[in-house]
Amino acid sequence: MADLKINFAGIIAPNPFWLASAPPTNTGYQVMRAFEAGWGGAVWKTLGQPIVNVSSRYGALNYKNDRMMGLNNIELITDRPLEVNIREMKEVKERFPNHALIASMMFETKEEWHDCIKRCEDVGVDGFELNFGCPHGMCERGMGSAVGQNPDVCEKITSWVMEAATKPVIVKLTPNITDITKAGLAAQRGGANAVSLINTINSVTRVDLETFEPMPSVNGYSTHGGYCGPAVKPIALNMVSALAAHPDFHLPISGIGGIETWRDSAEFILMGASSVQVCTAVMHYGFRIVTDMITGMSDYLDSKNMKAIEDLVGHTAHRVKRWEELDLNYKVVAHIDPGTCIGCQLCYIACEDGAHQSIALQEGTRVPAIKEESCVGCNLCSLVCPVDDCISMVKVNTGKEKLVWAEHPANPHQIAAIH
């Protein structure tokens, strides 16, 4: 059986499944319940100066029968006194010494950072996470994503923390930035031991069409909030892979964003993360989801003849290339299995109206036919098909050698070279 124990930047945990800094880690009661359920680590809800929060804090994007495909929040960091949080962290570490407990924090001055670091180390936390990602409320005070969006400030504050911290330091990065690698490299220059990403994305989830109020409504008004949940997973995977594949970036990554299952976790780990953090799924389904995550990941590693999480890390990151590096002579076409086709003809409508008019209807049958000569292999038909594996994309041997954009005759640089 695979060993799920990890050493993340010097932080030891029984498995890679951690709770992200969020409402599920707001109290010692919650974190201890999580550890009892099987979570390997928890990042405490962000500590800071006394904060007040609004009432009506969450909004959600539902899609058809799926609730909370995306979750928006306008909640700020912990509104509980620092003394209470630190006392409860001490209690958690005393009861669960072998689980990873990370103190998330956010302050303005070097003195405040240093003071909280010392107080947290005194109660035995295993590491720190610097919240440089909160996209609302705190950024308007010069903290959160206001730091993460400015590489120079990110580097500077990270270096402040490294002056005082003797435990590993993780910098949590904001996705509300053009190039995530600039922030990651800034954290690395500042001396951080690791990074985590992504934090939440700026968003407004919906508008009430009867009252005209943006949601969540606070006495008729709202503000942009932080977006998370399954809907953000593709964005998070892209940013994790960008950092993991960067030739100058060498820090461990804790992956965050839309993780619900062991499969989601495995994708993040393949993209370069060596631990994962979960929030929305726990807010939706509770702490017990970790049981299936542990069993599923262990079985998956066994199926791949891998002995530990570290054996899985990063196998996919190098496969995410720039568009111009892709083979232009690689070709696939769609194939419909008539034995499993239910004749809904959704593939025909999608291709006819939304793609390349490469599927035809046939007399005497409801099973459509692929026009291979015009099929460009866009995958749309296989994506809309409601039957698993009914439509597959089959590789076609074009007889042509690999060709990338830099060598293509239509490339302006090639044309200039010819002339």
Given for the second form:
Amino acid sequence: MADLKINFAGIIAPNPFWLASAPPTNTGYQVMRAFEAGWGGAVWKTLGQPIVNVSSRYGALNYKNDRMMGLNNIELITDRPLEVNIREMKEVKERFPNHALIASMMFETKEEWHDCIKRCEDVGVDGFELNFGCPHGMCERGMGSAVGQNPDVCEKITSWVMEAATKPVIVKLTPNITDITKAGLAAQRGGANAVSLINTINSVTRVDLETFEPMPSVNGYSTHGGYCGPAVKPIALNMVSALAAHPDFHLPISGIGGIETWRDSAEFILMGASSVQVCTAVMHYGFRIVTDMITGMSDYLDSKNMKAIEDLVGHTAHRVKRWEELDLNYKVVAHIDPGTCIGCQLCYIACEDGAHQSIALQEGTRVPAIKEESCVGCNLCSLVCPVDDCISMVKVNTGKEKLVWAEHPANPHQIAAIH
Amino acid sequence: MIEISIKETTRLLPIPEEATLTKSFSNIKPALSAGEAMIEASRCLFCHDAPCTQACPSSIDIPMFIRQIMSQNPKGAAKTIFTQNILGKSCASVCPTQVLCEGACVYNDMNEKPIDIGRLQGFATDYAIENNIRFFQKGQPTRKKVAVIGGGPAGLACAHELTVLGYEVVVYEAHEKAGGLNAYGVAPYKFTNADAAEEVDYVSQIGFTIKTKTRVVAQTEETTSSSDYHTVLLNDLEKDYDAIFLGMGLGESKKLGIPGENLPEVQGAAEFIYQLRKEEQKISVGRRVVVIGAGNTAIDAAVESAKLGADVQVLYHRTAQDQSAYDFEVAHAKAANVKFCYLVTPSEIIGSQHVEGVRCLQNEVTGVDDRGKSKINPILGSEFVLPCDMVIYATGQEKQVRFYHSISGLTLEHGKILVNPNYQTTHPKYFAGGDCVNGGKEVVNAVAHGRDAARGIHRYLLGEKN
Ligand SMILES: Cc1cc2nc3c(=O)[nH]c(=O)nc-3n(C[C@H](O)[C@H](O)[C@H](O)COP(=O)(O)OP(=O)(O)OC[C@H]3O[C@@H](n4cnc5c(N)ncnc54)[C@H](O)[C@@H]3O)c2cc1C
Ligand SMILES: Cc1cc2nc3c(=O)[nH]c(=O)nc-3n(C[C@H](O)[C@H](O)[C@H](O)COP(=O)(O)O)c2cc1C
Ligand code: SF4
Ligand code: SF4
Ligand code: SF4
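The block above covers the form predicted on its own; next, return the form predicted in complex with the partner chain.
Okay, now the whole complex, with that chain kicking things off.
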């Protein structure tokens, strides 16, 4: 059986499944329950100067019958005194010496950072995470995403931390930025040992159509909050891949954003992460979900004849390329399996009204037919089809060599690009 | 009073064609495809302290295995199931889920269809069994031996758990095949002989011995006629083994004690079903069958007769509200065209050479007794004869009391073996579980007993050493 143990930038953990810094890591009670349930590590709810929270705090996007496809919050960092957090971190480390306990922090001055680092190291934490990502409340005070969005400040604060920290330091990046690699490289220049991403995305979840209030409402008003949960996974995967594939970026990555199952975790790991962090899924279902993550991951590694998590890391990262590098002579067309088709004709109308008019209805049967000559292979019909594997995208042998945009006849700069 | 004579030739129906049998006995809970399983699993809410798990007598972590199916980890799902219930396959098919896990699912409280837990469980267990994925190994040898009497669900679960705990285990099974009532009792449209054999193979692969065709007897006189079948003396087992588990189930169907019971077409339900399972449904039944009793076994016998082509009448002396059969079983029987006749007591089976009918008395309800059941009184002069060609009596099964009496110090309560929370009997070396302890419940109860009895035996044998 595969070994799930990891060494993430020098932080040893029994498995790659960590709790993200958020309400599930508010207290020692919770973190101990989580470790008992099987989580390999926990990033403590961000420590900082005292703050006050609002009520209410969360809003959600439901998609049809599915609750909490996306979660939004307008909560700040920990609202408990630093001494209490430090004391509970000590208790956790004493009871669970082999689990990874990471202190997340957000301060303003160098002295504050240094003081907190010292106190955390004294109680035996295994590493630090610098919260440069919180998109609300803290950035207005020049912290959180205000740091993450400014590479120079990010680099400077990271270097402050590195002066004091003897344990590995992870910089947590904000997705509220145009190019994530700028922030990642700044952290690397500042001397960080690793990065984690993503934090939450700026958002307003909903408007109440009766009262006209934005949600979540605090006495009729709201503020832009941080979005997370299954809906943000594609955004997070993209950002992880951007860093993992960047030629100048060499730090380990802890993947965060919409992770709920071993499958999600495996995708992040294939994309280049070597640990993963979870918040929303635990807020939805509790700590027990980690059982499925552990058994599923270990069976998956076995099925791939892999012995350890590190064997899985990054296999997909180099496959995310620039558009110009893709083969323009590669072609697929849709194929409908008449045996499993239920005749809903969603594929037909999707293609007819929403794509390329390449599906025809047929006399005497509700099974539509693909017009292969005009099908551009966009995937849409296979995405709307409610039956698994009913529409498959089949490779067409064009008999042509690989051709990228630079060499394409339609490219006005073609000659220049080749020569 | 009507007396009807029946022509010899119409008495028994021919055995139906193979194809007809296959169709009429097809599985009532067909397997889910991977796609169907995904969709159903995605509906589960992953409840905390889930009511479905609480309602499962073997305490399977239902939300967990369903989540594992949802995340496309059927192997992990099977492990979650088998960790609690090594007979998870048969339970998936035969459990009365409507009154157990599915009956407790929170969706019922939203007036929505509960999660199809049984079929999801079948999906995961079939995946593991078909791919021969095994999760348990023989434990560190303890150098102790345990005999298990009875190869039914209780015995198999006990033997498996004992093997995991490092014991040398031999299961003694009187019949040709192990599996107990999974092989010889439950309805074949729930669980087939092939299913039963597959499950026994899967469970026993861990490495305990099953001696089939071997009945454990109290005295040497009780030898069997066929040379193929053996007997073993209980005394010898007591000498050879460190502990003994009794998982012998129940005994023969209880006789009615009315005249005419010895006519050839009168059979106990358990014996009728035994024959049906043994012959893979290739048996003939009367053209008109009367089933006496309205418990789940009666209903099974009635439905099976109907599927073999008979006109079936169920007779019950009390009312529909009093019958012990589950509502969904009764509904299933009605869908199979079984007729129910309530407030009727049979007084005699009539016929000279063959069954010709049942003489009955009509009852009236006079009140309610302290168990909440109707009090009844026969109506004077209400006698009538229900013509029929075959009678199946299903008013309960005997307990193997004579055998139990041969074990000194064993205490019985209404014929059921008395055990403590470790499933230890009042004779310290003997443990017991399943139908012989609870008087006849479900397969899943027997499995839970067998598993926990194994742990009880382990504690007992550890304690003995220290
Ligand atoms: C007709 C019928 C239908 C049923 N349908 C269902 C159903 O749909 N779902 C459900 O959950 N439950 C059902 N049950 C109940 C279920 O089958 C039992 O609760 C369960 O099988 C009990 O398991 P057990 O191991 O205690 O006993 P059994 O299954 O009865 O097994 C006992 C075994 O011990 C053997 N044995 C007995 N004496 C000796 C001896 N002296 N030496 C050697 N071997 C011996 C027997 O041959 C038998 O194989 C049904 C029962 C009947 C009778
Ligand atoms: C209510 C809530 C509070 C959070 N608080 C913090 C925090 O204090 N510090 C931090 O670094 N991230 C915080 N996060 C962000 C999470 O750690 C995580 O990065 C984000 O939720 C994405 O992961 P998910 O999709 O698994 O939820 C918070 C998220 C939520 C929902
Ligand atoms: S989840 Fe708990 S804290 Fe939040 S509103 Fe409900 S009861 Fe209150
Ligand atoms: S969407 Fe799928 S199921 Fe519906 S008609 Fe098209 S191919 Fe058939
Ligand atoms: S009660 Fe129903 S919804 Fe809740 S965990 Fe059990 S099966 Fe799932």
